[in-house]
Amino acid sequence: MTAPKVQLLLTGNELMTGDIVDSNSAMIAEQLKELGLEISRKVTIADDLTLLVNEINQLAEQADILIINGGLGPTVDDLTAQALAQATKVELTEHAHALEHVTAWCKKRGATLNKPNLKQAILPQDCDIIANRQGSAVGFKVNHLNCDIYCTPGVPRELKTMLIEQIKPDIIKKIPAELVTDVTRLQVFGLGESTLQKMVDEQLPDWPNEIDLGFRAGMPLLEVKLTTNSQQAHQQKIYWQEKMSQLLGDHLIAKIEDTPLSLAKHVLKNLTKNNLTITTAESCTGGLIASMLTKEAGASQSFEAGFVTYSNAMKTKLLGVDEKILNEHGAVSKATVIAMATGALAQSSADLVIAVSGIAGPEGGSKEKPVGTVWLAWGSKDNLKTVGLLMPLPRSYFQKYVASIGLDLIRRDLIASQESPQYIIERLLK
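May I have the structure of the chain above on its own, in the form predicted on its own?
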């Protein structure tokens, strides 16, 4: 038994001139790797019909699977559909499902359905549609020279969704069961790669070689991957995944089923589940927590209001923070974030709050309160908690991490966590 041979064709003048940096091929390779597949050949060419037709024919002769990326848009230099029709010797026709999609896409945005839009519904006859729930151009699939050819959009987020939700499940059917790679992906917050590796080494020293353990650092979430390449190892992984989950504790956000959810989305889901609402009072994060929440669709169901009170005067005017508290304790203090949180709850009808005030730097610190000092308050009116942390990080990283910590602390409350997260153990103010 051998795995299907995969090749990749990227098209676009912008790729050839360097106006666009190719990140899509890395994304495709990463997604295929989770199936145990590797790209044996990658070709990048300009928007030239003759070149496209020739390359499609050559690559299809040598591969079981060919992924074409780019050239599905509405402009004259988007030639993938035309090239596939010529290569497969079929007519270009108006595809009913593609027309329905682009019509709905335009209507949703209040745009006029024009001739360039309609071009995206003209596809090779009898091709199979690959839905695109984010963009105007559908993808499509044809079989040519016993090679399955998947045509995908060049927009990275559209491509990724299409790969995860449709193309990968279709490709899995072509892989012999004995060769199927199984990947379990876990979202983690509050543990770094080195810390987690140390925990594994010390607490799971007999981790089996048959289960490949990998880490992918991100901001704010770390991804832990458990990969197996045989049926026996797949069964063995069930036990070790449970061991890993116990090791991670409440640092484990979720198992990734399809597209990873953001930390804010997990918070919103738990708020909705518990029929609760939230407000924010931010200083050093400048509204980032509110932004992370409202970036998610449906946030209005759970998010009441956000207050960005950067100056002391606005802390007093908008949130009612007593000037005496600010004078005696300073803006970055336990007393101030409690007052900010209490004020935000009073000004809104929310059930829960996150309040934060800190010194993001690079200036503004002192011996008593160095750069990286931050106080957070979170919870409800009757159960408000606080913590002071020292996080001497670059300004933008500090803001993102502090905002994420605020969300994680609320998440932990919503799941009734009794654990102390690693970032409090390591960063607690002395």
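Give me the form predicted in complex with a further copy of the same chain now, not the form predicted on its own.
Below: the lone chain, stripped of partners and molecules.
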């Protein structure tokens, strides 16, 4: 028995003009992949009734499931309901449930129940309504040419909720029980896809085909996905997930339970749990580490102060870095970051520190210290560690990656890691 064949139809002028990037289809694809379903074809067209009707018929003929996204709104350009009615040769009628929904929606927001808004309740006769608890337009489903057609709203947040809460549970009924998928997601930092794939090929050569190994590159975290499609494989996975964990060592940050947490959040959770505070002394990262920490709600439990000492004079004035050190070793040196770290700890009375000084580029490099040279110091007053690295990346990538390295070094400290981390750069400008 095979999995249902899925295709995607996206409609909307704004998708054709380049004014927005289509993130919805990637999201739909990712959600369906968790059910073990692949999308074989995806068509995007403008708001044109004739094109839409033709496309619907063409796609419905080829697919078992067709997801249509967009065109449910109140404007004259929103044509999905009309196109579907025409394609399936039924009338458009006012649906009681949809009308109820849009009426309540407008009332709650003090919006007028005007003609455009009411249009969102005029749908193909006998379609099934799909609830939308976050927007004014309900979704709907029809069956046409043996294909289940789901019509979904264009607003990403509404689409995602509808997929997770309504559509996937409906689709899953059509998937043979033995094909139901389980996805294990691991957050990894410091290794890239190619490196990891190579490590698996070399050190886990018996990796079973039934456990699909996938990657989702992020900046800076890599997501490793182990996907299995049968009860038997789900069982096998327990063993191989353990093998993967051993392979990754402390490059593995965490398994994702519901939502992935940022590196900063992982660090803050650990700090807060251990009643520790942290400060930051930044030169080339210019406030980014502090910003990554304070982006997280609850940062105030473990973060009170950050220093951005962008010039040598300010390293001396605010952190007490001795001018002699700066003159003798330069700003980008082991001695300087130690002094920056020590000064920041003294000034802030924090337990831990991350200090960074480097050359973000594109200017500022030299033969001895090319662009990408960076020193980090981290730890506590009595246990300060340093490392010098070369990260020849474009400026903003450099800053993001180096800031993440700083956070990762503290993370490893907090879990008492005995390993020496690698920080490998792959796929720079993809």
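Positions refer to the first chain, counted from 1. Whichever C-alpha set is largest while still superposing within 1.5 Å between the two forms counts as the rigid core. All values reported here derive from a predicted model rather than from experimental measurement.
- Seen as two rigid parts moving between the two forms, the chain keeps residue 362 and residue 210 on one side of the split.
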